[in-house]
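Just one chain follows, in the form predicted on its own, and it is written as structure tokens.
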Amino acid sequence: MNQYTHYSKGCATCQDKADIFACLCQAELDQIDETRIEVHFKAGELIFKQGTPNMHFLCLTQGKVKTYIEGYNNKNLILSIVKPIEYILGPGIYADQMHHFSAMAIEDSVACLVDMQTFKKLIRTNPDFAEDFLRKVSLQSIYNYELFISLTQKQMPGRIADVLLYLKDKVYGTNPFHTTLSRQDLADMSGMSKESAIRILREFKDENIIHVSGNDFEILNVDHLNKISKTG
């Protein structure tokens, strides 16, 4: 069960806040502190569910979180892996105030939840804050376009290559890397069945493109994997 606590350390001195908050002055940071709470999530715990009201701006300070669309026939599509210090805020805040995807902790995680009305007030009154927020939303949209191209125009090896490169470059930032993602998660990131994802990983291993041991991955031939990604 998650634990809710008021965050004793103020935003002004916190080292674990998203860079978007650099645009805020002390008085604006104090507004956030008045309603902000810190929440602890266990690995595998649902943070919010698709179709529920969107009440908070969430900033992840520890752990990792997957965001995913709950599709038909119990099939999910993972949109991103969120790491510290990033935030999660869907497009519903200015449409229908609903979550249009779900979020789940894949590691023990800690997040700060900021009241949505406070966040919207800062958007209206601080142009630099609003512009930085729009920039981040735009970057996420660009990534989503690239994801859609990968899922709709690449063959299965190209999609798995994209997932492995994404994890190495964007999520863990190291090679080799250890992941808490399951094989089903890897399949949900690449838009294929678990069995197909396992088969492609085995083929990559047999061809000495990667080394896999449980949840430990090492890309042995980055150039070849990049080539697979580009050719699909």
Second form
Number of protein chains: 2
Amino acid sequence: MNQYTHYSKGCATCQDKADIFACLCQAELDQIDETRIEVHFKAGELIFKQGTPNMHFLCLTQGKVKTYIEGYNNKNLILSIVKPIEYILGPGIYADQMHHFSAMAIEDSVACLVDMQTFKKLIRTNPDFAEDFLRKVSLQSIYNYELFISLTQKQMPGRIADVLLYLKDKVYGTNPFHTTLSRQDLADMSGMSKESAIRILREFKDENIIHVSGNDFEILNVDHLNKISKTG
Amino acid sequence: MNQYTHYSKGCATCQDKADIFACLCQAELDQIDETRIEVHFKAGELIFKQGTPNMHFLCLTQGKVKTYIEGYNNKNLILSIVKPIEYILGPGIYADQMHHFSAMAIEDSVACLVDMQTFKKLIRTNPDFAEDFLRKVSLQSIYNYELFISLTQKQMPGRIADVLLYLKDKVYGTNPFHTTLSRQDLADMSGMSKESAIRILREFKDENIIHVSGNDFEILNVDHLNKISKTG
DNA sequence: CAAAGATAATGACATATATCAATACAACTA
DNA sequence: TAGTTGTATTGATATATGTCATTATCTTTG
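Form predicted on its own already given; the form predicted together with a further copy of the same chain follows:
Let us now look at the entire complex, which starts with that chain.
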């Protein structure tokens, strides 16, 4: 046990484990436990970086994490905001063993790292686990298609509307919500410059669709925002 | 055997089966064979439509197929051009049993349809098959990330360059290549209007980067096109 | 508390891209 | 062959969006 490791409890009794592990028996959970490392990240810390070897399955138990592709000209595209209890597993695991996006804590966070070999072994030996995993991968893929359409076929107001609704529904789950995402992050989620993102937010504010004060957001007119999302 | 069905041969001896089936034994291939249907599509025919139930694994043995998301305002986004011998399997199979994109033959095509239950059963019973499938899904996912960056962070010349290189390297595999894709299709692959796509093609032509005559394309300066792809 | 540094907001301007309208061209069809 | 239809091309114009410069606001730190 080193400074980075914190064996709070075993996987079998853990209340914070990802739902994908529900189908695992005691012995299987023990296997995971053996190679498991619990790590604490401070807000702003890089968890893993695009282009580096991908050796672990990561399960987030506390905090929030942004995953993003590092593109050209120092521009990032945020793919998702991960919250507890969800996991992060890139496609590299079954391809080139590399990370194809980066992950950064946007709040103080705690994550369990599980050795990739253990994970892969369970996929091979437990069909329920494999199927659950495929289900997760598929849902992620479906979400990506929605993201494609939002980013490529909607104009800026529609894209910002999508981001606000995503934060409300999928990330924070409350209507007045506080976020630690910067304006630049909001821009990186909607594929535009931060100036443009700010401008659209101001327009929504002027039209009383949202209320914004610093990083506190409240969606005042959800129907209108939904409409803007639909009409692009 | 009806008019749509053409039992040319069994899966076990088939030379045109997707590489993912390589790990299956005779008995497993026979299972697939039992529910297998071979269908011929004419160019322009819809193979399946977004929003309809997804009941089959589809393996393309002849021809070419475009898969595309139907977005807003009758705008489509082409995700990929599928050639033999590759398969098409949407994420709906492990989620909501629905198609999340449409598929249309762009050449006269032949496909084998395999019942989804049979497919899922093999995923559960043969770990090699499951792992191979996960590998394929992962590669697809990695490609999608590249597409994200191309579509959201590159300007029109960069996006058209990506499309031309994709057609040359991944679809036709030859340098002077003939395509059955319309200008509208090229636009739908690069997320722009067809007028814009045509204009960029003309610019490339004027700069002697490519030669275009109707639907015959030749990339004269691959390096330059790669550079345009990189610099956005 | 003041200074410094980061982030946010705003305005003026440049430019990338879409839209619209007109024409050209090719491929069918009567 | 003429006519008809769909696709491709081009030009003029409108608009969405990015860039740059400036100021404002907040946060950290000495």
